[in-house]
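Shown next as structure tokens: one chain only, the form predicted alone.
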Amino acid sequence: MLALAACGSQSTSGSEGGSKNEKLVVGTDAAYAPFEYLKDGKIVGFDADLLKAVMKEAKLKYELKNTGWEPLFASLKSEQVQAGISAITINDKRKQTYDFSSPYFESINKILVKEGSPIKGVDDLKGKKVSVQNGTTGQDALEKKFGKGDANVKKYETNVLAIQALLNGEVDAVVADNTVVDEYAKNNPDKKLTVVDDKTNFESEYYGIAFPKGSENKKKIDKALKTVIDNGTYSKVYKKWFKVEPNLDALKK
């Protein structure tokens, strides 16, 4: 099937699977370091490396396409892409429209603020302007807490733009996945930012590979993902990007 054309796409092939020349098109939003981002015109990151290992184990050829975030879901629904990997949280709402692999990453939302901010948790965001990436669980969490009509929740196309809004003084805080805000604060000390943790209001989430409903690829990729986790490959990829050991028990619950 046709895939959405986008700049910065990367083609990666594994062994043959299905018909001889079949190649699965996997969509992603390459603006979400360290999971997927563009480097010298190629898509790199934790998700890209994990996908490569899983598809090799599954003996499936694939092509990783930078579709963008919202177009990724539309492309899955219309089956213009056969899978999506982009730090996609598995939740009940999405499961109504898409199938998901077994979980491959544990995450939790956090708050990013400027140093000296009085914001110490989600409750402190009331009445404050907060930026999120549109269509993310960060947006869902804030709307659940403060209501969908809250004009102070500012939605941006990417997390990069959401963080830029904070740096520009347009908002008081950013809500995004822990790895994204942790990495940004660590890699940009000159920006003088602080990460706020609030496990009372933010629950653990799990990322999965998304598929169109009823996809025949889910079973094969689930089996390969389990093997990659069990044989130590997952841990190697995880440590490469996050410098710590993964909590494998959380993925096996």
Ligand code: ARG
Given for the second form:
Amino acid sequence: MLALAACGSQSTSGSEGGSKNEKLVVGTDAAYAPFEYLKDGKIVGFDADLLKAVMKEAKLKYELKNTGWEPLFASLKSEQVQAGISAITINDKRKQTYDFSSPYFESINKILVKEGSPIKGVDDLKGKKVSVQNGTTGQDALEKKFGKGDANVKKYETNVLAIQALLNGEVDAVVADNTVVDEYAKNNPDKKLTVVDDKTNFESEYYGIAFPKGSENKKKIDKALKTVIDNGTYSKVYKKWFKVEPNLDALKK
Ligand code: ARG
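Switch from the form predicted alone, shown above, to the form predicted together with arginine and output its structure.
Below is the entire complex, every chain and molecule, led by the chain shown above.
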């Protein structure tokens, strides 16, 4: 409750004719560039732009709210928010509690280390201190490999803090989504970081928009998402943020 009150929100009208005129509250954790982050107090990023396009197509009014990561899931469960967009990986564990849109982005975890680090893959993380954002698939992947109670896995409330821990020398590596660590390393050359991938230990993942179980909005949003993918709007948003064409076939799996 407190976390919600302390965080910012912004409104965007998808269209004049939203059903009933009610605004959907969509939660996010705006500390995960380039998907969602704060710029001059506004939530911006690929997810923010995609959501805008989808909601316009679905003719739904909404408000994007910076709830934070773990509070977002609690708020979906209690239906204080009607949807969540936050680079959220669709997986079986989450599907037990939430509904998801069709996939809109392919992702995989990667390891961020300092230049010259001997870490070349997940196996090298054994006995090393590794930071993750609490409750992410990065944490799941490490727990699967090294067991649940591994004291070397340091969990932070945001991914920004997880990266900070690497910069401070508190940890030897960060595990987070490829696009996020790639962008961070590229945009901060002065920090001298390297990104390590490991396709044997990390699995391909897909992001989806999350809903409370049984939400009537899922159908409308899936339909609108399909339209924006088919009519080129998705590609436009994708190119704005990633400078390359998306592989749309990857979403059709
Ligand atoms: N894709 C990962 C997951 O679902 C990490 C997402 C973190 N997103 C964020 N906005 N902090 O667990």
